[in-house]
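Next up: a single chain in structure tokens, the form predicted on its own.
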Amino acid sequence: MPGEGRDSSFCAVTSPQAHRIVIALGGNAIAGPDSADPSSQQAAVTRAAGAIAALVADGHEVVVTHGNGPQVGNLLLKNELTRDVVPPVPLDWCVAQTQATLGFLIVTALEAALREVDAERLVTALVTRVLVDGEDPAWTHPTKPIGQYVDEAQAREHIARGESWEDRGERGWRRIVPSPQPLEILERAAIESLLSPRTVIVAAGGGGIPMVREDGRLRGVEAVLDKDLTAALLARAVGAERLIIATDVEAAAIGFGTPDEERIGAVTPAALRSLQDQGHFASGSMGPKVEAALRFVEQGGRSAVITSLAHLREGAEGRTGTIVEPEE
């Protein structure tokens, strides 16, 4: 009968050792080394989709969120070299499009990588709000550094338009935006009538589209999410058994970039804490992916991985990286 052998080719195969897992790439790791080029992105996209597509022939279950910093820092830069000729749009804007754009990308590459290890599976992309609270204290305390380096007479002009910017020494001044809590997935029951062996999800990219809540009504905002806490919440929200954050080290570490740097393996999340408190974690780098770590498995998943995307199947079999387990 017609369709009968596109049926059979998505025959999924779990094992008893198959997770439900969410996987949060840096974005970073699907920029490339040139992250304005094409086909640099291209190039690193697919690289990361050969390593998803090997957890899924394991038979688990996968979920994708990525970042989407060094995209939204290109959109910026458009918007102000464009700004005399086309209006700027918001940043909520900006999130979306990038979501949109690597999403494709994504699901591009990961249909040819999973063809490739005979597993193929339905994979789609959802462009996802997150909704933030309008009280949230972000809002009067931006953080987040976002867009190029400038000098100070540069920064000073942006500072004119009422946007924030800071300091940043050697490198220049940088635009800094609210990066306020993410609280609830909007897209969540979407992507859970679509959860199935049988598919691959991409979703929640860049820390989904902040949204308030204001009379009833929802509306996008000028901020910008950490993807990694947004992963934590999309974790969750679909009753992942783990939550795997890819980053460009094998682990994390206290002592990083000192004679005395000492990966940490197994942990507790009673132990991350204790480091955490002690200040081992960069606010700008492994503090959140450790914060994301430690919120997934202290509201009740099973096991977090920190690692690189080079050993992301060892990671997720719980042989290598960073895993935050409860105490039995």
Given for the second form:
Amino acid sequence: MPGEGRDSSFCAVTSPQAHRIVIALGGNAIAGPDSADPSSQQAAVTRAAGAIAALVADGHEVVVTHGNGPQVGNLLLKNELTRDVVPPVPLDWCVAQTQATLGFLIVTALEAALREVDAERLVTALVTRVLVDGEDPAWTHPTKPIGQYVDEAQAREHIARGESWEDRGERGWRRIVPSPQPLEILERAAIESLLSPRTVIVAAGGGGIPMVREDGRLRGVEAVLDKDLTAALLARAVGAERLIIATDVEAAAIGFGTPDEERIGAVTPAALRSLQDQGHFASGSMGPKVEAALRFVEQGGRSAVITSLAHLREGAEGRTGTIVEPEE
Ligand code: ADP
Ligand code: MG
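Form predicted on its own done; form predicted together with adenosine-5'-diphosphate (ADP) now:
Next comes the full complex, this chain leading.
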């Protein structure tokens, strides 16, 4: 009898359509729409876990990664407010802390969601470091806004301490940090050794903890990595067939926000590159998702899907979303 003598609760059902999938959860999937207070985060993570559990129950082997924008912003502010009481910690430490907190929330919610659909797995989160280049142009041209808006006087104090802050118009000033290219998942071998149809791994949260290698030694650096670009790297590193970028829109669109807005469905990498060149994807939001989907497929991944968390399952089945696949 199939499965006889095994612990049936951990027996993965695999079908010919089963894939190894990397799912990248956006900010909206792990925080409330307006707030990252603990109960909103908990509720959002529970919703995301339910959607992911459905895919696991379909037989897919799943690796989860996630953003940390609102969480790391809050942590930076806390550091700032308590600067005279507790020594502030560097940005890479903040990434590690949010990775761990979100990791435990996702693991706990996923275990429960999997139990509910009778698809128990070993669920675990890995503190994940990602290699970047010490010579990346991002170090001299920081571009990524993070944390709270402050007034000019406060921003000037931070600037005097050596940070980069930028006048962002009406809302005030915001800290700008480097966002170098993610080059290598340093925990790749550990992830590989854990991966199996019986496990669900959460890895490289918040884009991963940025590290540089100097004289053969690794050192954490003050930067934030783009979680979509890291997700593409992770998906290639684990040999995933599919990368699903789960956000709050069902698909990427051309003419987004205009009366001529048109959803992009199935698209080849070449056609999507050309839409990207025409400037259809905003740099701080849809841009990195499109770039991540393109990189994954151009480097040999079978398909990348950009869709909403609510449509995760349909997206995984190729029934909705922006589906990037090479020409047959
Ligand atoms: P996440 O938190 O999931 O990373 P983002 O807010 O960074 O989400 O990116 C998703 C957002 O990108 C959408 O809510 C939408 O407002 C915006 N967006 C910008 N350009 C486009 C586009 N061309 N098509 C669809 N959405 C777009
Ligand atoms: Mg984003």
